[in-house]
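Below, in structure tokens: the form predicted on its own, a single chain.
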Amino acid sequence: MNTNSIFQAAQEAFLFYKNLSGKEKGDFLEKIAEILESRREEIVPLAVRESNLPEGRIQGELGRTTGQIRLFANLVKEGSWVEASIDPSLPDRSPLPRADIRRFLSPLGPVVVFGASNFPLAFSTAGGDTISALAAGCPVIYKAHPAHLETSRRVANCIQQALIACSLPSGLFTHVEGGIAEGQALVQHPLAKAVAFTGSQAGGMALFQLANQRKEPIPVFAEMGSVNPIFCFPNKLSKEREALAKAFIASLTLGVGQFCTNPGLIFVPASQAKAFEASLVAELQGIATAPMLHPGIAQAYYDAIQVMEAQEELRWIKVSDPKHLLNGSTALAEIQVADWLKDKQFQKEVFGAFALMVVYQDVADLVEVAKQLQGQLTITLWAEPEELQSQLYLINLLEEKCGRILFKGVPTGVEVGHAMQHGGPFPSTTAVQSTSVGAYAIKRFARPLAFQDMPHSLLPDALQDHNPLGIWRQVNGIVTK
């Protein structure tokens, strides 16, 4: 690997690309999805081999990138995510007269995104983070995951086509292979300006801390996982037992656990703890094993049930059954609140089919919960109306340590759109401020650019007095067209 070429070919390829029309990015954009869905025959059989993800799936998890590329398309055709403010000049302005300013999001440079295991299409080689980064104007290169090659290289060819298709520049997109070696210099290059990652928290930070020992930082968007807690309350709970713990046991075990959404705590009242503890129980005599990601993956989760065993204050409800590796047995273990309060280990995410069952007895215990809880994901609150209507403070709090907070339904099915919110604080995140999955996910990967009296003649387009684009523009601090 030529990491200079690869970057230089990127940076040159960023100075003309950058300067595309949203229409032209977005129709790039277009084609590549084009392209996947004219190969979807080809894609679909080798993403399943390799993942051991079911054909279903699969042929959803193509769909939704597919969906989610043309979201970003529409939204670059659109134009007004560059959030134009225009000031102009006042010369007669007393007592000093103002200059023209008129600001925009600029695209940040070459980005590298790192694939993701768990989403051999959504989160990969064409995922969010790719087509957000060549949304906002950025070239990208990909680091491919080592546990789905074959897939990568193919959709990756799916992109290079686009490429050609378009007359772009082979640079836009380059795909990487190797392993942490080659993942490290591409982080470090100085032409590098910004880096996505979706995995575990030690492959995050250590991408987050490499990053930061540059001589020129950069920002790392590393979404790492998280617990994403189910508060139950007593109302509720009575009310609809059996169908909340159909819920739970599905959106625990949807996708053997591999989500990054899939809910590991769940807080319940003790008036409550032993009835919803035999709904949960039956639902899961209908749970069979299913194959995990990878042997790796497999492995790593029964090494962390083996540490959740040692610990005296769980009790086990369903015991994890490793006799074939490679399949994900659930397990689930209850906790008293005090004891979970004592140790923060208990709020670590072991990846896979597993939570804990935390008994609470009463409103107070929740609001120390939330005090201590490290940052998520989701968080899920499953109330009646008016059992919410009087705890208003501890929703307050449960805000501070999420992306996004649910009164309805299970954290599993994250929606692709404009509203969705996939991210939160550390440590879920590197940066809570942002978003890996819907239409703010192009922000990451842009940063304002003001100019000042610049001659009108040369202003971008989304900056230029008639509004040649037609786009919602802050003018005087009134949003206009």
Given for the second form:
Protein chains: 2
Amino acid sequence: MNTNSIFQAAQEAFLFYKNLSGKEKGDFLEKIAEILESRREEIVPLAVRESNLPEGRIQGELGRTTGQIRLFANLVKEGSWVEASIDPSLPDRSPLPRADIRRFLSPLGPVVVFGASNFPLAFSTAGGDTISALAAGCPVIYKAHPAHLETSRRVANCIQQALIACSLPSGLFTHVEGGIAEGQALVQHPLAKAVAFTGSQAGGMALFQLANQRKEPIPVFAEMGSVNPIFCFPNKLSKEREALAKAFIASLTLGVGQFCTNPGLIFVPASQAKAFEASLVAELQGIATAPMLHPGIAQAYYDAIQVMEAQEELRWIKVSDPKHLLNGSTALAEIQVADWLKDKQFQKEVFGAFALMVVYQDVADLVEVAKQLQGQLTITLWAEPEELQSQLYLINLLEEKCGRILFKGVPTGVEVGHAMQHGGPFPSTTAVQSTSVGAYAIKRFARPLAFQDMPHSLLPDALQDHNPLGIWRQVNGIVTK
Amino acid sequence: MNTNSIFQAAQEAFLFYKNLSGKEKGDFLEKIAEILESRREEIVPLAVRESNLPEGRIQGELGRTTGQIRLFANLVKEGSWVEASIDPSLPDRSPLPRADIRRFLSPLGPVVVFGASNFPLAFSTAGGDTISALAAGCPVIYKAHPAHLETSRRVANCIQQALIACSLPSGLFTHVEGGIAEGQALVQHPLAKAVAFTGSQAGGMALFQLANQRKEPIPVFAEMGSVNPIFCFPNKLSKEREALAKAFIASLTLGVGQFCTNPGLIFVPASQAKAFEASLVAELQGIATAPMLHPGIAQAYYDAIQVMEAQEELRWIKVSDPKHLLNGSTALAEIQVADWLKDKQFQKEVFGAFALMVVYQDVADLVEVAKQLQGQLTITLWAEPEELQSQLYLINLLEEKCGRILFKGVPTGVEVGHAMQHGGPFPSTTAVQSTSVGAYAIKRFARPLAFQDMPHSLLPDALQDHNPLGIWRQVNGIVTK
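Now that we've seen the form predicted on its own, could you pull up the form predicted in complex with a further copy of the same chain?
Now the full complex is given, and it begins with the chain already shown.
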């Protein structure tokens, strides 16, 4: 099948599918979840084999995936997400009458999705990007991740089964295999209207540039990870040193450090650096090595650590010999804040269980850190309430550098809910105004469309006078049901 | 003042201003409107002189500008625009507790605004882009349009007076004069977080490419105009030929054709082409020439008509000698649909009172037209209700090619309201998911930001438990006040 026929089929499917009701779209999504669950025993072992991730994790990830699908199914069944807004005509307004204007969010068209290596289910074939695009009303052309191709094929087959069960056109979802050239061809096709991607900085930026160089540029929602700094304040750290060390190491090494929200930077006051380091080292004893997702990722991790090892500003707390590094062992180094501030390379993400402990002299140092910090998915503050009260300016600065700011816990474990924001300023994403997790992720694949003086019988249900869908809307700017 | 100090001041102002209440921001905006009105007699004659537009139009535009400012003032005073969403913690959830997560829209940071030549007030210094950015909480660095520099200075002074009256930092608004190099330097400054632009395709695309080539790419909201096709259906046209000809010519020649929503394409059935042409010619008798905005625009109009005159596919209905063209006279040509379909150049906007009447043989031709049509701000259908009933597929296709679809009236005269969409697919804009007119325009300058387990005393008012602002929010995904 060639790219052109894939997009022609997607476009025709789109023109039909976009006009289906939220109930019909929701039923389709639920059918995907149902089939995925029914084939759990077939899919889980495959994903385990292809990702090197433990079975418990993959079992949980399948549940997360179906939970996510049902969140979007409910969202589109309820229907208010389209932000319907109605300004009725004012025929007697002076000096000029007002036309009847009604706006809602309408799907963009065919979306190209690139799956992530680190979540073979939840951020892949039937993951958040695919499902939120389908929920919005967009067909998906899914470029399978070569690292878990067989898992991807089976999940794609679940979606295709759901299409048949719901009598929907097969062009709504296409599973494409191949390498970089195949992916580029998808992004470059004139009928593609958006791109979603989860992965590396290099991969995301290549797609972003490609999409902007098209004759018709299209939005790229690339989530490219970040170093997710944690700021430890003196009082908090002295009170809870061991618990915090434990939480940090657990978050750092979870899934062999292969998470977008993996904390790769931790800021520690000099007065407690030694003690905290000792706690970290103690915690690390209990962490077993585990294979990374695939040999390419292990090699990249190894190479990145080699580059770091060449930096004389670092003092190593723990770094294993190459053999262990290639088997996903943890690496930890210390750097002084003055050195860290000198070079942006100390902000670069190393994908895997690597972190820099940055030793600061005074909390005042952190203002300069905040100013120089690049965009992050998350920033975490570990502080006593009274320590925060004196740091309002710092918090203010840090808010500008992330999509989610935490005051407890660790950044890994991204909740799939209504209020979640999983995105952030560049370089963590190419689209600071979007999220790739949670209900709001659907907004990436829709755009406002207004109808002026449209005959009532032709208006979409969401915009009809008597509100047949019973959704929340604005009428003359007032929220109403 | 150099670019660096402008942005440093803007950034410091931002860190203060973003945390002000909606009431304080709204008061500031209202103060701008009040001062602008109080200086009406000083500003209107200047704008008339610098734009060649008639006084009545500029008087109206000042009213439109202050009306627009008050719309945004009311929007931020009411406060629900931040889309607050709260997922409270579930400490007892199994297998894992849920953290408390709260999200709202937070301003992007300093915004660079480029004013339009064709609206010296409503799309310029205190126009929709500046005001919606300030409303969102962003400082504005405004690059004055050289065509109406003195008007721009006075309006900038109104904003500066309002800053003083409200005791706000001067860095919130900076008026920058200069040429292309000065504009580029603003877009390239690392502290700039977004760009808004209204103008030509070439200008918008230059900024778009520049912004994407930055180390940190930033969004560009460029509204670059379009040809705003009108589709005439046979029955409608035969019933209302003269009224429609009158409406079309009035819209085409309004403001010497210098509107983004100026209808530059009209599709007419062959059976009525002759008769409609006669009506158009009759209507044109009553249209006086008038000077264009400035000599550069007149020259560009003249040059574009020369290029069109070289196309042998066109048959001219009306084209004046060069002297009149340079004085803003109307030009009208006919082309057969088969010829029109052959070349995208017949979709190119000519800024000024130029239109192509495209003669089609059968309504079925319009499906191919719709497929080949580029993105538009608006598309208008003039059809009897029963003619529409048989054209649902065509309407479906046309919806994908515009931001606003009209079934009555003309595309010019963009209402400033809650439901308005003034934007559209590329090449009409670089940001299909945005509007540059209406309340929704504020969303361009904000991004979602989530707080996880933030101490309640530090939460923004919009996200506090007891809803002190009384705004519409979502709690666990349910809309509530």
